[in-house]
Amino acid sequence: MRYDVIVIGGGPAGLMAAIFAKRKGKNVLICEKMPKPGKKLLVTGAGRCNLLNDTLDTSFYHPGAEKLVASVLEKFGKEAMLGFFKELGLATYADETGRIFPATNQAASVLKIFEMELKRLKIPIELNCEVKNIHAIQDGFELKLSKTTPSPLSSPPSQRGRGQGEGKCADIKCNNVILCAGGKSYPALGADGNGYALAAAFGHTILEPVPSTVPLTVKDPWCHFLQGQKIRAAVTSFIQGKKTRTASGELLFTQYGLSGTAILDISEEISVAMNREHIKGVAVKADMVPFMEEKELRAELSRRSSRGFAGAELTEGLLPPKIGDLLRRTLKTSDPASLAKILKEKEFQITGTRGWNEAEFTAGGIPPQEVDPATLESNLQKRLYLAGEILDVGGRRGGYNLAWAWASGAVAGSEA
């Protein structure tokens, strides 16, 4: 049998893609390699799943990536998502923030309605299948496949391709690929990277994935005093000096370094700058009091020790009992002054990033200048379609990356 379009990738963009193209009448084939499609997408949003966001735009996205975007993002953007899964039967809402969450705050509601798609389709899936090569033949390509473990009957027969539950997968041929391999994030729910090779065969440049939205490492004795301590921060990361990115929100000490989301959302230029370029001389600046400017805090500080009150008691009320305790134990100087300034500016030398396992999404991938921003087709090779995070598209947290994992799938699927 000889599908009209294959899609590589069983994820947020692939299920779209696979949705998309059957909708325009093809006949539809995924290759997923973990037992189940949708593994990944279980743990967005910390399992609540952050749809998309209400203020979508190309500003959200990396500067090269603009024209891409905002390609992807006129044919199928924020309305054109709502009212899909609104006719999929998902309820969504925002919150105060305009992050955009199913109803039921619940990861698995949103697969659930994919799969009860995929069966009204009636799109086959080929589970616990690998795509080992692609080759290019007349009018379209030859896959070669592999199964990477024993298949389990983990879905109905109405989902299951051909060699399902057959414990190996026949080579199959196809006018039309779609690969939504995703990126290298969480490695155990299936994302390995292994995308990257498929695209490089046909002459793709791979710009060096690195993890992104990943927890810093530090070696400092606050980190180790302090770990499992969460405060509200702003912080500021500084790349041999220079000023990259500030982020305000949470900032949680561990035994490691630093993690929240105020960290995530300025660990990017510093996992490529540390992992890809190999720069040292990174630093991250905290402000863990981002309510007061540093003239006023002062004027408390010395208001409190003019009343008497010394080492903890000099910060109660303004920052938790630990970091008062802290600042007891190693500070030599009990001077307003000072005090403020460590308080406003508490320095943190970063020595790395934690790895895959930790990182929510990945900073690399294909240039988004090697594929047509009006359809996703490959500019190297005709009939082959990307989409999802193997792209380098480099959307901020929030529910961007997930955007644009449905806006992608949806163009490739219905241009393939």
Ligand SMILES: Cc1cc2nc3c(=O)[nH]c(=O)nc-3n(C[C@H](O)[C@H](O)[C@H](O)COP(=O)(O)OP(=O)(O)OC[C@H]3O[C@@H](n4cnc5c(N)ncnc54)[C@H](O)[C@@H]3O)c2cc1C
Second form
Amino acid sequence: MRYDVIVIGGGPAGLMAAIFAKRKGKNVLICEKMPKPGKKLLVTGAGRCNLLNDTLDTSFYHPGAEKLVASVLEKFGKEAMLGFFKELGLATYADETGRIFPATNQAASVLKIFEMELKRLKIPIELNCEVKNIHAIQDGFELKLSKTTPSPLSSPPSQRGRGQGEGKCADIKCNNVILCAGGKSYPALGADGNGYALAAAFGHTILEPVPSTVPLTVKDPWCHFLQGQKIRAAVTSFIQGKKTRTASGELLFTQYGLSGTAILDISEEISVAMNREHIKGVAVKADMVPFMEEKELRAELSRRSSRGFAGAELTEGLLPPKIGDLLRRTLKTSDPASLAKILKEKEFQITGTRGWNEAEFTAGGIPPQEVDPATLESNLQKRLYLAGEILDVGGRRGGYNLAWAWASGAVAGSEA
Ligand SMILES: Cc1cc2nc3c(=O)[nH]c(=O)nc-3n(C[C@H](O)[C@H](O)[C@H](O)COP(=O)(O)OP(=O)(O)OC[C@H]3O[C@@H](n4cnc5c(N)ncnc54)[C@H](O)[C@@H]3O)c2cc1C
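Can you now output the form predicted in complex with the ligand? The one shown was the form predicted alone.
Every chain and every other molecule in the complex is listed next, the one we just looked at coming first.
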């Protein structure tokens, strides 16, 4: 049997692509290497799934991806996404920051409505089935498939190798391929970077993928002493002395270094510099009292000092007691000016980033310039389409990566 469209990968982009291709009357098959589709989707937004953002435009993606993202969002933007979810029966809400979630606050509901739509449209999904190779033939492709062995614990016997439709895992032909194999983050959930080789075989460039939205490693006694402590802070990255990015939010001290939303938000440039360009001399400065100017903080510390407060008492009520305790133990000075400077500009030398198992996104992959912005068809191979995180569009935290997956999947599926 020859399919009109084979979708490689049953993640958010692949599920969208398959649904939109089928709605156009195409004969579609999804190949997914894991025992279940959407494994990564289930862990998004800490299990709540930040589906998209109320403010959705190209400024939340890499400048180099602007043309592609603009074209795709014009075809399938925020209203189209919300309309699609509504049609499938998924109620949503936006929180006070504009992040949009399912009303159930459960990523599992999102996956379920997709599974229901696959079933309704009778779209077969071949599970435990990894595409190893795509070979171009006359007006289409032949795919080499390999049956992956499911872990006995990872899925009940009733689900193994079974999809909404039955099918044998063998070499298979199709007219069009939509490659939605994802990036490299959280490889245990399926996407492990193998999709890059499938695209590279057609001449695509692969910009070295590095972990993004990832905690940072630091050798500093502060991290060791404060591990587990969270504060609200403003953090700024410096790469070889040059100010790179600032973010505000949670700063979490860990055994190995720094994490928390503020750190995740500034991690991409640091990861690219250190992991791809092998640059040394990366630092993060943390303003641990972002709600006060340095002058104001200095005056407040002087006021406390003149009232007879000393040691940890100086910062009591401004910072968690553990930080006061650290300052008391480690600092030789209780001079308000020096203390204020440290609290406003504590510098951490970054030794690296954590790895793929802790990175939410991938920085790198296939350059956006290598696909047609109107259709997502490869510029190097006719009938091959690319969608989702495999393309280097660099969405920010806040629902922008899933928004890209929904939009690019819908466009590729409609065009293939
Ligand atoms: C912890 C975490 C939290 C996140 N939270 C959010 C969030 O709240 N909001 C947000 O916008 N983004 C979030 N993201 C990012 C978001 O999940 C991804 O950007 C998105 O899943 C990408 O979709 P995709 O379909 O391109 O790739 P994936 O979801 O990675 O799916 C790719 C699929 O392809 C399959 N596959 C790979 N190779 C093959 C092959 N050769 N043959 C067959 N199948 C193959 C994989 O098994 C996988 O199922 C989060 C990511 C992580 C890790």
